[in-house]
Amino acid sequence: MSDHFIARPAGAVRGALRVPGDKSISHRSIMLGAIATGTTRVTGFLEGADAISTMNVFRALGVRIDGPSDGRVTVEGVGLHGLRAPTVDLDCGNSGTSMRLLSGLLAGQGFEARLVGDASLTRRPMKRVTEPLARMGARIDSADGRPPLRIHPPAGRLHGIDYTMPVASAQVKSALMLAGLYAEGETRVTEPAPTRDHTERMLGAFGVPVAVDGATVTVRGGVALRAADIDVPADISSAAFFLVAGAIARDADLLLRHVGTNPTRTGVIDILRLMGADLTLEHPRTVGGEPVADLRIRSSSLRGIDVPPELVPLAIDEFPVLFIAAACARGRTTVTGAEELRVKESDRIAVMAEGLRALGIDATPTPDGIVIEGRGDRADVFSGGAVDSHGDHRPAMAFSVASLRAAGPIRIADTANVGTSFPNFVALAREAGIDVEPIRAR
C-alpha cells in the first residue's frame, strides 16, 4: 500500500499562517552562493526534498554548506571556477529545477558530471535545455532527450548565443543564463511570454549585471559573483492551496504572512480575483529585491471564467488547485495554452481531470488545457471517493483542499512526494481547518 491521505469534510478555515519558503528562490540561493566569493547566508530556506537535493549536489561538488536549521543555511562560496569534479553521480531526486539549472551551470566546467534523478524525473524532457546549450558549445549526452544527463567539458570555452525560446520556461531561461556566466561574450534569451524572474533578480543581488529589454534578458560571461544575504519569502505556490481553501470554504478568513508577490508569479492571485475571490494584499514591502505581502482570503462566491492566456505562464504550478476552485465556481472555466502541465512531475491535465471526474465533476481535458463545469451552486461540490495523485505533490495537495466542499471523505493515493515542495503541509492544513490525515505505507 502506497502512502496516501484521507481528507474529510471540514468547516471553518481561519487563522494566520506562514507557509514554507519559496522553492525557486531556495534553489537559486544555493546555486549562486556556491559559485560566489565569500559566505552567503540564507534565511527562510525551504527544507523540502527538492531544495535539499540541490544542496547535496553542491556538497558533492566540493562546496561547504551548513544547515538547514530552522530555515537558516550558510554557503561557503568557492568562486566561479572553484567547483570540484564529483566522484559520484549528482542525484537531483524529483527536482526538474535542479537538473535543468545544473545543466547550464555545469556545461562550462572543466570536468565531467552525471546528473540522475528518481523515476519521475527520468521521464521528464530535457531537450528543451540541452539543445540550446549545445549551440553554446556544451556537450551533453542523454537517454533520448531524457535523464540521466552526462555533461562533458566543452571543447573550448562556451560562447554566448542569441536564443528565442519556442516555449515560455523559466527553467530554460535560467539554465542558459547560468551557462552564460561561463561563456565568451553575451548570452541573450528572449521568451515568448513572461516567466518568473528570480534568477535575474538574484544575479543582481550577487553583483552580476543583468540587462532586461522587454522580453529579452542579457548576461555577460566572466563576471565574478559576490556573496549575499538572501531572505527567502514564503512560496506563493504553497500559499495557493490555502488561497483556494479560503475562497471555497463556507466560513473562511485566513491570513498568509510574508508571501512572495513577484509579478512573474502572481497569476494565481489575478485568476482568483477574476473568478470573484475576496482576496487582498496587506502591508506590501520589498525584501532582498523581492516584493512581499501578507495575503488575506475570505469565503467567496466564485464564477467560472476563460483564463486569459497571458496569465497561464504566471500560474503554471498553481493550476492543480485552481482546477479545484473552478469546480467550486458557478459556470464553466476554460484553460488553454497550458500544455506545459503535461510534462510536469505527472501529466497534470490528465491526473486532475481523472480525479475530478472520480469526484463527480464534469472535467474535459484538451491537448493544451481543460474545461471544467463548476458546481458552485451546490453545498457539496464533490462526491467524495478515491483519487490517485500519481506521485505528484501538487494534485495530492489540491485534492486535499477539495475535501472542504465534499459530501464525504476523499482518499488520495501516492502522496509521498508532497514533502518535495511542502514538508509540513499536513500540519499547516490541519491548523487552518482542513481535516487531512496521512496514512503511511506498510
Given for the second form:
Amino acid sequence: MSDHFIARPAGAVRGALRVPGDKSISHRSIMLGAIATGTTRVTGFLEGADAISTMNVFRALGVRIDGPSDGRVTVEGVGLHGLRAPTVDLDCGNSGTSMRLLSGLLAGQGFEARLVGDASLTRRPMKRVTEPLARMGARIDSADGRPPLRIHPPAGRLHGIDYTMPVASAQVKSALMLAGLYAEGETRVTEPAPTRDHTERMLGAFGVPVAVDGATVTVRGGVALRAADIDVPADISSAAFFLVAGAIARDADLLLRHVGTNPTRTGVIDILRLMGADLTLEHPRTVGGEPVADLRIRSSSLRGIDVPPELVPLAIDEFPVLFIAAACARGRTTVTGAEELRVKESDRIAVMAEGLRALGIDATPTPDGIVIEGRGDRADVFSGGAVDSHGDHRPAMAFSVASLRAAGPIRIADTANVGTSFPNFVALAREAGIDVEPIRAR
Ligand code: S3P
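Hand over the structure of the form predicted together with ligand S3P; the form predicted on its own is what we had up.
Below: every chain and molecule of the assembly, starting with the one above.
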C-alpha cells in the first residue's frame, strides 16, 4: 500500500498562511548561483524534493552549497567555466524543470554527464529541448526522446540560434537561454504565448543583460554572472490550493502572505475571478525583481466559464485544483488548448477526469482539455470515495481540497510526491481548516 491521504468533510477555512517558496525560482537560484562568481545567498528557498534534486546535482558538479536550513541556502559560485565533471549520474528525481534546464546548462560544458529521473520523469518528452539544443551544436543522446539523457561535450563551442518554439514552454525557453550563456553569438527564442519569465528576470539580477522584444528573448554568450541575493516569494502554484479552498468553502476568509504575483503566473487569479471568486491583492510590492502581494480569498458562489485559452500557459500548473473549483461552480466549465497537461508529472487531464468521476462529477476529457458540469447548486458537490493521484503531487492536493464540499471522506492514493513541491502541505491545510490526514505506507 502506498502513502495516502484521507480527507474528511470540514467547515470553515480561515487564518493567515505563508506557503513555501516558489519552485521555479528556487531551481533557478541554485543554477545561476552555481555558475556565478561569488557567494549567492537565497532566502525563502523551497525545501521540497524537486529543488533539493537540483541542489544535489550541483553538489555532484563540484559546487559547495550550504543548506537548506529554514529556507536559507548559500551557493559558492564556481563561475561560468568552473563546474567539474560528475562521477555519478545526475538524478533529477521527479523534476522536469531540473532535467530540462540542466540539459541546456550542461550542453556547452567540456565534460560528459548523464541525467536520470524517476519513473514519471522517464516517461516525459525531452525532444522539445534536445532538438533545438542540437541545432546549437549540442550532442545529447536519449532513449527515443525520453530520459535518461547522456550529454557529450560539443565539438567546439555551441553557437547561438534563432528559435521559434512550437510549444509555449518556459522550460524550453530557459534551457536554450542557459545554453546560450555558453554559445558563440546571440541566442534568440520566440514563444508562441507568454510563459513564466523567471530566468530572464534572474539573469538580469546576476548582471547578464537579456533583451526582451515582444515574444522574443535574446542572450549573448560569454557574459560572466555576478552572485546575487535572492528572496524567493511564496509559490502561487502552492497558494492556488488555498485560493480554491477559500473560494469553495461555505465559510472562508483566508490570507496568503508574500505570494509571487509575476504576471506570467497569475492566470489562476484571473480564472477564479472570471468564475466569480472574491479574491483581492493586498500590499502589492516588488521583492528582488519579482512582484509579490498578500492574497485574500473569501467564500463565493462560483459560476462555470469557458476558460480563455490565452490564460492556459499562465495557469498551467493550477488546473488540477481549478477543475475542483469548476465542479463547485454553477454550470459548465470548458477548458481547451491545454494539451500540455497530458505530459506533466502525470496525464493530468486523464487523472483528474478519472478522480472527478469517481466522486460523482460529470467530467469529460477531451484531447486538449476537459468539460466539467458544475454542481455548485448543491451543498455536497462530491460524493465521498476513493481516487488515485497516480503519484502526481498536484492532483493529490487538489482532491484534498475537494473534501471541503464532499458528502463523505475521500481516500487519495499515492501521495508521497506531495513532498516534491509542498512538503508541509498537510500541516498548512489542517491549519486552514481542511481535515486531511496522511497515512504512511507500512
Ligand atoms: C516550469 C515551467 C512549466 C511548469 C513547471 C515549471 C519552470 O513547465 O509546468 O512546473 O520552472 O520553468 P513548461 O515550461 O514545460 O510548461
